[in-house]
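Given as structure tokens, the chain that follows is alone and in the form predicted alone.
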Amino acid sequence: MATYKIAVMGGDGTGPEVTVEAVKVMDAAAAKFGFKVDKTDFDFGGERYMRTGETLPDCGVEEFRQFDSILLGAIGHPDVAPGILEKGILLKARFELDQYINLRPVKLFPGVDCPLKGKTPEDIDYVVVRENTGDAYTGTGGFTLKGTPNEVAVQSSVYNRFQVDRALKYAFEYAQKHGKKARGVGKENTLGLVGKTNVLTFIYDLWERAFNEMGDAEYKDIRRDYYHVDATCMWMVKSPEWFDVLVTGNMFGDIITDLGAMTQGGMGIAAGGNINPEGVSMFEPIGGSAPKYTGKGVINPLAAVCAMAMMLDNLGEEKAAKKIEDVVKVVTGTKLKSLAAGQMGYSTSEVGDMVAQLVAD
């Protein structure tokens, strides 16, 4: 029987509340599908920072290396200035653990209100593979004459071929395994590169050349498309059914995945993974810490549950992951009045209980 060592980091605000429910469902899936989870809790977040002055220390990163995966609730505290926790915990974990893929499914679940007129779950079902360690997020740049009328700020987008190639390889292989044809809902598996080759003629020239060279050499079974990022945003709203798997750089990926989350019904159902295919990955709901709802028991835990299902899939427990996703579809389609906090018709823990019971059945 497989045993997985899972680091659990509830974090801030409602993060611990939704993480408890995700763990509840994970335990039910483990019992149902015959694996074990060895869980260890970590308190990195705003409260610890205000108490000790530390975010994610180097020793914490080294501890994380000993785990098979990390389940995160949320980072962000109203009493801590923006950027401190995000850079000190989230970005540090991503960079130090080399979680070079950010995987963001964009999936409309049954019964979920969609802001796009006439679109159904069959129309909104694609995935964005975002490169997660390069681009403008590397911190390359700085200020000259800061605080003067002649101040200059430079923040450079930086990529090397190694970073681009490994992200593309992951995306091609994901398209082979999880594309529409592989799922039986389309005629071919398609990988679309999202860039801006008409303006960013260095960065996305590199991406496009690597994309086509790799596709020609190793992935001739995958159809390749190219989309400018601005056109991508338009078609994500107008015709999301066009998309299958998208791959892009860090900055564009950051933007289009939030747009995608809104088209699938909002942050309350969106989940993502920060993945190192050769190391330790971290999975989280996208909705943030929602501090105004802390302790009220009204927050929707389904994004955290979906993030945990992504984690299980990444660990190889594909049957358990599919079962959880199928149960979430039942819950959104037939049980909940809304995904909004306080409007579900159930408390946070009641939703977790419901999902866990249906997984166990």
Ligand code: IPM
Given for the second form:
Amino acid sequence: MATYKIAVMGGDGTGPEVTVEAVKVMDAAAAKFGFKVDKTDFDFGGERYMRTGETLPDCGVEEFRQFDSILLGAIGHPDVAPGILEKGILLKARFELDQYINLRPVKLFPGVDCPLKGKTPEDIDYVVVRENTGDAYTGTGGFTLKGTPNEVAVQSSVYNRFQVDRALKYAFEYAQKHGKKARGVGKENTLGLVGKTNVLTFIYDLWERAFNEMGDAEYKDIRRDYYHVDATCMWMVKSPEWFDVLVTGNMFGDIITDLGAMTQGGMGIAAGGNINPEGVSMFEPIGGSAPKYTGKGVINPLAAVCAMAMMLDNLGEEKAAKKIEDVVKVVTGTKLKSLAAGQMGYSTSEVGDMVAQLVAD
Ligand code: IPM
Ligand code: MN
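Please move on to the form predicted in complex with 3-isopropylmalic acid, as the form predicted alone is already shown.
First the chain shown before, then all remaining chains and molecules of the complex.
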């Protein structure tokens, strides 16, 4: 029987409480689908930082390398200055473990209130493959004449061909395996590049050339589209049904996936994976730590449950992942009054119990 070693990092705010529910569902899935999970808790986060000054130490990264995957709750603490925990924990894990893909499904579940008029779950069902190591996130840049009226700040978008190629390869493969044709809901598998070739004439020129070269050489069966990022935002609201798999750089990917999350019903449901296809990946609900709800038992754990399902899928437990997603659909479609904190009609742990029970059935 397969045994997976999972590092569980609940993190800050409501992170730990939603993670507990995700683990509850994971245990139910393990029993049902015949695998084992060996969990280890880690307390990296704001509280530990305030106690010890430590974010994610190098030895923590080394420990993470021993695991099959990492399940993360949320990072972000109101008493810690912005940037410290994000850079020190989240981005450090992404960079050090070379989790070069940030996979973010944008999927409207049944029963979920969609802010886009007239759109149904059939219309909002696509995936953003966000490159996760480069762009403005490399921190290349600096100040000159800081604090003077002539101050200059520079922060560069940085990409090399290797980073672009490996992200594109993942995206093409993903489109081949999980695109609309592969899922039986469309005629073609389509990969859309999201860029800004009209202004970022270096960075997205590189992306576009690499995209077309790889498509012509290896993925002739996949239809290719190109969208400027601003137009993408427009179509994400107006015609999300056009999209299948999208691929883009780190910064645009960060922005458009928050827009995507809103169109799928908000932060209570959106999940993402920081994936190193050859290494240790990390899965997280993308909603943040929601500190004001901490400990109240009112926050929705479904995003964390969906992140955990993505983790199982990535580990090769596809049946378990599919079952969990189907159960989440039943829960949103027939049980919860709303996804919003305090308005679900159930507590956080009641939702976890309900999902775990339905997975076990
Ligand atoms: C995300 C977050 C992070 C990012 C922050 C917290 C550093 O917004 O996962 O999208 O910008 O990548
Ligand atoms: Mn973001």
